[in-house]
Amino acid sequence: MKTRAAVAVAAGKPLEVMEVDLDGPRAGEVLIEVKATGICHTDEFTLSGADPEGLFPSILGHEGAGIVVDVGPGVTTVQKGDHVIPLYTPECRQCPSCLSRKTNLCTAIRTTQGQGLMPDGTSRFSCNGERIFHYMGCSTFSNFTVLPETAVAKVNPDAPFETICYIGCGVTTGIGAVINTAKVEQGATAVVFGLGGIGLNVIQGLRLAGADMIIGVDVNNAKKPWGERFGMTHFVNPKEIGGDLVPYLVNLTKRGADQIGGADYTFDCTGNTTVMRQALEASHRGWGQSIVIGVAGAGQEIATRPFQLVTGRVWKGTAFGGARGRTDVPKIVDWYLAGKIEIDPMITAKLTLDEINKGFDMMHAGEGIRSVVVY
């Protein structure tokens, strides 16, 4: 069949919207009509050429929502007409990682997914007979796409595609980092570094968990009202405090008889390795946890004095917020429908596929929170 897609033809070049060929689903696969897709910084990371695993030509996009239009042999968990969210972190429920219940990082198709291919080692996309690679197992910058059955989450059909597509990455990553990875408890203190799309979802995850003090850190003062809207209680611009950031945050988090200071939980949503160190060192001596969410560039390393770890601080990483896709994503959609979390205000631009490069330009300029392509 034919489908319209925004193709990344080469690193550093704008996406090209064109008609490409898409083979139907094979055994264990699902054909989806993508109704909406978010434009994420991870897509930009790959398009820029900074991603060491980036492949070209490819169809980017991993934050989508749509409808199942066909299924291959052996598919049992979804059927035609189901509303689904593609999962760049699948959940096969059978591999050692899934069975361990200690991680959400399913390994069943990781090798071929990283190669831009389906589990059988081939691609479903092509143009003029030439192969086009899949991206993160999703390729939602195409009006139609094929995914493994284990990489789609069936969700409530009452939820609008143009908002729940954001649950396919940003919302789940931020909220999940709080609930699944850090396991934040009521009354906790927390610092969130970087108030972009991920950071704002960390903030609303902290509000959902019942944190008392939620400090947002960003060099852009325009992010202050955004943070406050989603539950932030204090805002700090590092450029305006007149000194080192870590001691300032440690002092700010001193409460009552506890004069040591430091947050119970800190979250890096920047991908900046200097900020990652600051986040760790701003956490509380003895029990502070610092969660690394942002992805740094290839070859970059994080560092701190061993004393910071010996005295009880913990560095943790999280991917997709520790969420098990097929199990947890439908729950988050239900939270949205029940009003427990907000998404609509974060969708600050709705574009057509032909306008997709405009969405990347807006991201570069720091305009809005999330641009969504609606097919």
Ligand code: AHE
Contents of the next structure:
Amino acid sequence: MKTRAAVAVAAGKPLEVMEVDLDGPRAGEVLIEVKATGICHTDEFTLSGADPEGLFPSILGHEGAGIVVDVGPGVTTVQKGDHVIPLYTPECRQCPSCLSRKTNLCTAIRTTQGQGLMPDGTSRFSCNGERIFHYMGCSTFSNFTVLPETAVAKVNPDAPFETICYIGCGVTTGIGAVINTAKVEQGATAVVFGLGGIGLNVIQGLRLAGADMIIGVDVNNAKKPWGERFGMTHFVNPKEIGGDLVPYLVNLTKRGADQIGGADYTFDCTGNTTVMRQALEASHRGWGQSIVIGVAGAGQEIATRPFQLVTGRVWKGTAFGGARGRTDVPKIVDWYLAGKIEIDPMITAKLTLDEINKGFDMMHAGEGIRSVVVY
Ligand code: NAD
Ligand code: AHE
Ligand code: ZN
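Compare with the form predicted on its own: the form predicted in complex with the ligand:
Let us now look at the entire complex, which starts with that chain.
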């Protein structure tokens, strides 16, 4: 079949919207009509050329929602008409990782996914006979896409596509980092670095978990009201404090008899390795946990004095907020429908596919929070 898609033709170039060819679903695969997709900073990261796994030409996008329109042989868990959210972290429930119960990082199809291919080692996308790569197993910047059935979560059909697509990455990553990865307790202190599409969801996760002090750090003052809107109690712009950020935050988090300072939990939502170090060092001696969410480019590394870890700080990372997609994503959609979490205000632009590059421009300009393409 033919489908319209925004194709990443080369690193650093705007996406090109065109008609491409899409082969139907093979065994164990499903064809999805994508109804809406968010634009995550990770799409920008890959498009920029910084992603060591980046492939071109490819169809980016991993934060979508849509309807199953066809299924391949042997598919049993979803059927035509089901409303689904594509999962860049699948949940096969059979691989050693899924069975371990220690991680959400299903390994069943990770190798081919990283090669931009379906599990059988081929691509469903092409244009004029030239292969186009899939991206993160999702390629939601195409109006129609094919995924393995283990990489779709069936969700409540009452939920609007143009908001629940955000659960496909940003919402689940931010809230999951708090609940699944850090396991934040009531009364905790926390610092969130980067108040964008992920950081604001960390903040609403912290509010949900009952954190007392939620400090937001961002170099863009326009993010302050956004943080406050979702539960941030203090805002710090590192450019405006007139000194080093770490001692400033350590001092700010000194409470009562605790004259040591440092937050119980810190979260990097920037992808900046200097910020990751600051986040670790701003966590509390003895028990502070610092969660790396941001992704950093090829060749970039994090560093700290081992003393920071010897003295009890814990450096952790999280992908997709530690969520097991087929199990947890439908629950998060239900939380949204029940009003337990907010999504609508964070969607600050709705675009057509032809306007998709505007979404990247707004991200570069620090304007708004999340842009969504509605097909
Ligand atoms: P975004 O562009 O919406 O937000 C980034 C925010 O960080 C912006 O508000 C920006 O002003 C702020 N910022 C930039 N440099 C800063 C600095 N030095 N100090 C403080 N704030 C700074 O991006 P996003 O969509 O929220 O994504 C954030 C990061 O999370 C990206 O690296 C993205 O690739 C990554 N990510 C990871 C996962 C995962 O599963 N681990 C999932 C989604 C996104
Ligand atoms: N390709 C990058 C890795 C990027 C990365 O870490 N991606 C996250 C999701 S970001 C969503 O916006 C992830 O799921 N990681 C686990 C995995 O298996 O990729 C690189 O640096 O190579
Ligand atoms: Zn993402």
